[in-house]
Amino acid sequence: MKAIQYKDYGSSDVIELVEVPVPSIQNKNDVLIEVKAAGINPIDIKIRKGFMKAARPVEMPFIPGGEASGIVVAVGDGVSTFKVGDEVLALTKTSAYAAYVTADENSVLLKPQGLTFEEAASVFVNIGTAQSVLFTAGKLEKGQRVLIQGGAGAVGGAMVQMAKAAGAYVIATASGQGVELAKSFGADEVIDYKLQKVTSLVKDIDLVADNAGGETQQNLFPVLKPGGKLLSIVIPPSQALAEQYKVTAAFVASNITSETLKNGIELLKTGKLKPVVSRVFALKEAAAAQDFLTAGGVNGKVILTVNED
């Protein structure tokens, strides 16, 4: 099969397509995928920059990828929930740049119905990401004032309807196009971030969801009310800074699981969620397709394509 492979670590020019064996089921809870579309996450980056290797260390060669969408081609003994011709959508936590992957049966959860399998990739990471900064970290209730930071962004889109669809007033921080993209997920107020101050224009914050980190964070505690919280998927906080403001801050790994990813996935099958997709690219461009994530400014997801013909 098809996949995307690098030997060790470095720049995108480390990626490569190459041949290797189809996957087979080694434990009963295995499910064997037939990939049609992959998810590329910022973390994806990281790991082969090597940038992870005390947190995940990996084997080289290395597939990378960590979310799919496709079609049941084989189980496991123990399998109880798929049977082969569903189309699913997985957390892989690797391998997914691949014609095939193996994936836990407790990490695949059945396709919703009207989404395109480019759109299913996009939404794993982003929905669990979303719960657990908003609602399992942030206990968000109704009528709360929420900043999201980069509300156009793949993480950013989900958390601004996520926390729409659960009654909070939405700020979003945008720019370009992405002004436009984040008012139609809903928000209540979308901030140009190039062409106005946020903290001119904000506060009386109750969370602030950070997905930008660096010199932006730290100007974002003036803008929270004394006891709320800031929560990063990016940088660890300020400490002394929290003091000062008399607020939380807090780094937030995302907990992704079958749980985490109820509350979103209703949302997308009611439609009060709907993925964005940014761009496309086919498998063998893999290195560019990571190299258009890494340039920033991308809203919405970016997505790998496999197609073995």
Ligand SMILES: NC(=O)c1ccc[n+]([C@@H]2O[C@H](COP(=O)([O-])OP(=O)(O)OC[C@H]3O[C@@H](n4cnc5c(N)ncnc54)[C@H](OP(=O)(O)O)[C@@H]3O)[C@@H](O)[C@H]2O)c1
The other form holds:
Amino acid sequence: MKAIQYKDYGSSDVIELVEVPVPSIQNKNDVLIEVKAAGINPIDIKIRKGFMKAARPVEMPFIPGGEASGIVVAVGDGVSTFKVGDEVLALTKTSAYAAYVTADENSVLLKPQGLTFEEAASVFVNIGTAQSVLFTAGKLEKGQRVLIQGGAGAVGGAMVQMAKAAGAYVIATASGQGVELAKSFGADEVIDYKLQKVTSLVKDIDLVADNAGGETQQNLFPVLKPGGKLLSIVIPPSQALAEQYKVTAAFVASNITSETLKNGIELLKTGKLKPVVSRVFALKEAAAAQDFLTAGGVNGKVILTVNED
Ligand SMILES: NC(=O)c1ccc[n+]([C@@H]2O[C@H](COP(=O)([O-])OP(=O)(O)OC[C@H]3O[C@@H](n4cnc5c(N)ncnc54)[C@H](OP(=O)(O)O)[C@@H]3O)[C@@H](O)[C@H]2O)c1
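Taking the form predicted alone as the starting point, write out the structure of the form predicted together with this ligand.
Time for the whole complex; same chain goes first.
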């Protein structure tokens, strides 16, 4: 089968299209999926650049890709939820940039009707991460004020929509065309972070969700009310600043399971959450697709299409 692999760590020049054997079902709870589309996540690029060697060591050559959509073509002996022919989306952790991939049935969901395969490959990480930050760790409640840093990004866009659906007052940061996109997600206020200063426009926030990291994270502390929370999915926040502003601050690693995806999938089915695909590339264009995401200003998810006739 065709697959994309990293032959080594490095720039996108290490990305190559190769022929490898179709993976076989190794565990009784695995399903084998003929991949139609694969989502590109920033972690795929961080792994390639060698930034994740301690936290997520991989062996080269390595087939990247944490999420996919497609059709079930085989099931392990212990699989009870899925059958051959089901259209699904899956959290695969690795190896989704390929014509076929295996996944544990607990990390697989039936594709909601009305979603294209491209859209379905875009939602698993986004809504699972948004759920982990806003509700599991953030305990966001109706009427609370939430600031979403990067509210037009892949995860941030899901956060804006899910926070709105929960009845929160949502302020998002974005730039360029992302400002209009974040507004279309229902944000009550959108700040263009390249033109305006968040600290002079925002205050009394219950929860800050940081999807951008970097030095700008420290500017998010003053907008919180005492007792508020700053949660980042990018870098661990400063505990000294948390103490100074009398808030709690933590890094959140997403916990993505079919259980934690329930809320997001329900919102998708009822049309309260829209998947946003920024751009679709063919599998063989994986290097260009990753470079496109790295360049920024993407607004939504970047997708690879696979097994197209
Ligand atoms: N901890 C976890 O479990 C977990 C899970 C998923 C993702 N992540 C991480 O979360 C991050 C976001 O992922 P993603 O898929 O949503 O990426 P993405 O689609 O590239 O979104 C990042 C967003 O951040 C915005 N941004 C960049 N610099 C900013 C700044 N200084 N101020 C405000 N916004 C800024 C970007 O806006 P512009 O394009 O307009 O600059 C973009 O909308 C990545 O680092 C990823 O690795 C972590």
